[in-house]
Partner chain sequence: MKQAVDVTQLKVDPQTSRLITAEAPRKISDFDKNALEEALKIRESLGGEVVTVTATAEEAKTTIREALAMGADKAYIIKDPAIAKIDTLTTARILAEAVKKLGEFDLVLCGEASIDSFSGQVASRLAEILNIPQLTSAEKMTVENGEVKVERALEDRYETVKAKMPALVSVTRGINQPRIPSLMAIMKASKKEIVEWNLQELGFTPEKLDASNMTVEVLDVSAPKVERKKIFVKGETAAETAEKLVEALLQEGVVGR
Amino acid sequence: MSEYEGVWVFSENQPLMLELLGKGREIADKLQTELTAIVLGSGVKEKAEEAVNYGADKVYVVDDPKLETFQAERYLSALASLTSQYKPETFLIGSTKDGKALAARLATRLNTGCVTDCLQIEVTSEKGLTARKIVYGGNAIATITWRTKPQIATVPPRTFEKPEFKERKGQIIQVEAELEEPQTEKVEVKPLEVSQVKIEEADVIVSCGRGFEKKEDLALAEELAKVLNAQVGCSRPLAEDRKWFSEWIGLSGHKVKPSLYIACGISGVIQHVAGIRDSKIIVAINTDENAPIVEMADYIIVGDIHEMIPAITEAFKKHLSA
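Could you put down the structure of only this chain, in the form predicted together with the partner chain?
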């Protein structure tokens, strides 16, 4: 038997940590081993208890005022000391930008492998743990396995479901860790104005592409979105080039998984499609019947957005008010 055992999860972002606990629980159950959450911070008793109630058997807590906010070297040294001491077999880390760098550095210190931005993680009988991730700009999915332990994987937000809350009992263990001094200094931190509703969480999305030539025309999409209680999204050029939006959907933007995705005037090139693949139903409205989005859609209307979106809005109004 290997000296490495158990599944660990960590994210400095608590909601993401809870999602990781869901996947972690599944892996731990399959391997009949323990699920451990790592909680770093200052005054984090509640976070530790929350981790138990979302599925952790055990929580290692490093409670230190120096860990109050994320600081790479301090967090890294805490994780490195815990992993060297307790030797988890698998370690899932939340794929925020900071989390990803943290995971790569931790893996380097431990001389082990790390797979970033895993969209699927499975225990297979032949290969043990395997992960899937998007590569080649969305053109392909790679399946990767580890040859060394701990097996470190990073997981983006909204990849796995948050498990159900249940009052549970678990062990919460306070541990000490020697914290390294920071190598970088934060000069300024400004909270970002994050839109109240997150596009990743939308159940219906009306998405706009370059088929919209005038900014006023976005009203058409907004009108439809209102009727459907949907959110409005866009392809990258509408945000980056035209600055009509601050965020976009796709490989380099947000990955969404609504029940319904309505792509209006979007060609559907691979980088966009990489962000909408998990939508249940995709509708495309496009003047070009040969646009790549057609291959990706469940329902296709070949037509002009200026004519079709209002018509669809009207039809929905009729049905949904009835």
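One more: the block was the form predicted together with the partner chain; return the form predicted on its own.
Nothing else is written out below except the one chain.
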């Protein structure tokens, strides 16, 4: 019998944790093993109960006031202690900014492999997994297997579907962990000014590119987004070069998978395409019928965004009010 057993999931982001439980349940069922959720924090009883109702057979809880806010050393020491003691076969960790840093440190401490930003994870042999991820700036997809245990993988938000809520019974086990003292001190926390809906969670996105020459013209996209109850996004140049947005969609930014993605004046370089490839329907509005975005778009509108967006907006208004 293998020294390692079971599938674990963890994310400090609770919605992402629930998504991981869906994939973790699938893997655990194929391997005929237990699915375990790890919950760290302060006053996290409800999160532990929620994890059971979304598929976990067992939940290990480290409930400590020192874990109320994320600090890498404390979270790392808790996860390393649990992993070393209980030895999971597979460990899925949410690919957030903190989660990726945590997974890499954990893999180093355990002297095992870590595959980041996995788009697919499948059981390919007894106890063995295969993961796929985008590499070379979006020009290729790598297929990767692990040679060591535990098999650690990070998974971005909305990669896998959130499972359905079901009232289930499971073990919730309170455990103690010796927490390392952080090497840094948090002096102050200031929340970022962000929109009410996270771009990764948006069902419809109206995205802006270099075709917008003036910042005032963004009002065209905002009006269309308002009609469609959508979120406004952008490609990297509008955020990095022009500073019109604080965040962008793409390989180095947010990866999205909306039902409808409307690319307005976006050429569609491979780095941007890597962030939208999982969109269900892509509409491209561009003056260049040979732009790269056209190759992957489901619908193509060739024309000037300053003329096309208002026309589309009016068409949607009439259709939705009919």
